[in-house]
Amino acid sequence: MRLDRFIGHHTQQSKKAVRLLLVKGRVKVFGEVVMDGLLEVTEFCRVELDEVTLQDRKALYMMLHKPAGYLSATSDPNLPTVMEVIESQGEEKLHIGGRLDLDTTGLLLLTNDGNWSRRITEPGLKKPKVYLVDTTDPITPEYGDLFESGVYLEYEDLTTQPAQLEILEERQARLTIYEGRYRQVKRMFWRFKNKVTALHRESMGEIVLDPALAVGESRALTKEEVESV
């Protein structure tokens, strides 16, 4: 939203009066006078008429080492979410961007500033998403070729984006996915009806998960990891 309409909402004051408050430099966005009424401020910008705050919202970047067992959701009345889990925030409501299935762990991110998590999480910029998995049987080359060529999932009538595949062990391997459709990765396993016994996201983008945080614990993402989106 524009300054001076910004202004107008929060003062119920007419165009000409507000432009007279920014001509007079009574008005301050993050502490400084701003004159300029086209200036674009977001739902993270302090604002301030006379002193007197009239927005201050801080913008919450978190990531969680996500424990299996525990719904991507902000509620739900039959199963815990990971809500319980992560650190309070206070009042502020958090929401999940790119979220996990219910036994998978790793890295979750969450934040309040919606324009954020659509960018990491629009299948269109192609942010990629990393993920170790376990299967029952073994993984054999064919499967690189075909994540490679893409997995025709038949419920969306679509083929899956290219996705790199890293066999680690006989029954493990490390897969690079650039969508997130529902329970993808298992789908895509299933193709050879080899069934995913663990998963585990590793890294968003360029937001790898911490190795410092044990499951269950969380932080706040690093100016960087922020800006890396």
Contents of the next structure:
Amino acid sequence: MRLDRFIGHHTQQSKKAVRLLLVKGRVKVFGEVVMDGLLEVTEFCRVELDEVTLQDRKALYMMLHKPAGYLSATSDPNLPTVMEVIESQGEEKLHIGGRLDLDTTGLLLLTNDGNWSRRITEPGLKKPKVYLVDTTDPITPEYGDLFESGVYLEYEDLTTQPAQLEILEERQARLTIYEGRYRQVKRMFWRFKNKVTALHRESMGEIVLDPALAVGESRALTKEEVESV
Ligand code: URA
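Show the other one: the form predicted together with ligand URA, since we just had the form predicted on its own.
Now the full complex is given, and it begins with the chain already shown.
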């Protein structure tokens, strides 16, 4: 929203009165006097009029080492959710950028910035998501060939983006995908009737799960991590 409209909305003053407040240097954004009413104000800008704070909301960006057995949801009547694991962020409601299945572990991103979380999950942006996959049966090179050419998903009536498979052990591989369809990794392996027994997300875009975080631990993202999205 434009700063002049923001001030008008919060003070119920006329456009002319708002212009006067601005030119008199009575409005500050992040502590600096701003006279330009056209400045874009986001929900996370601190805005003051004289000594009165009109808005001061911190943007929160967290990574969680998700444990198995916790739902990627904000609440659930039956199962524990990841919100019970992450440190409380006061009144702020966090939402999840890229859900993981109940039994999947690894990198989960949480934020109160809706625009940011939409960017990380937007399939059009083709951000790589890297998973460590364990399976019941051996993984053969033909898996890599099929994943590279795309797997047709009947329900969505689409073919997945080319994905890269690195076979690490007979029954373990690292898979990089570029979208996040429902249970995508498990469905890709199921194409070979091979069941995924453990799934762990290592990274999303440039954000890598911090090896210092034990299962269930979380930390704030760094400025670089936030800006990489
Ligand atoms: N793909 C899956 O099948 N499950 C997940 O939790 C994430 C990706």
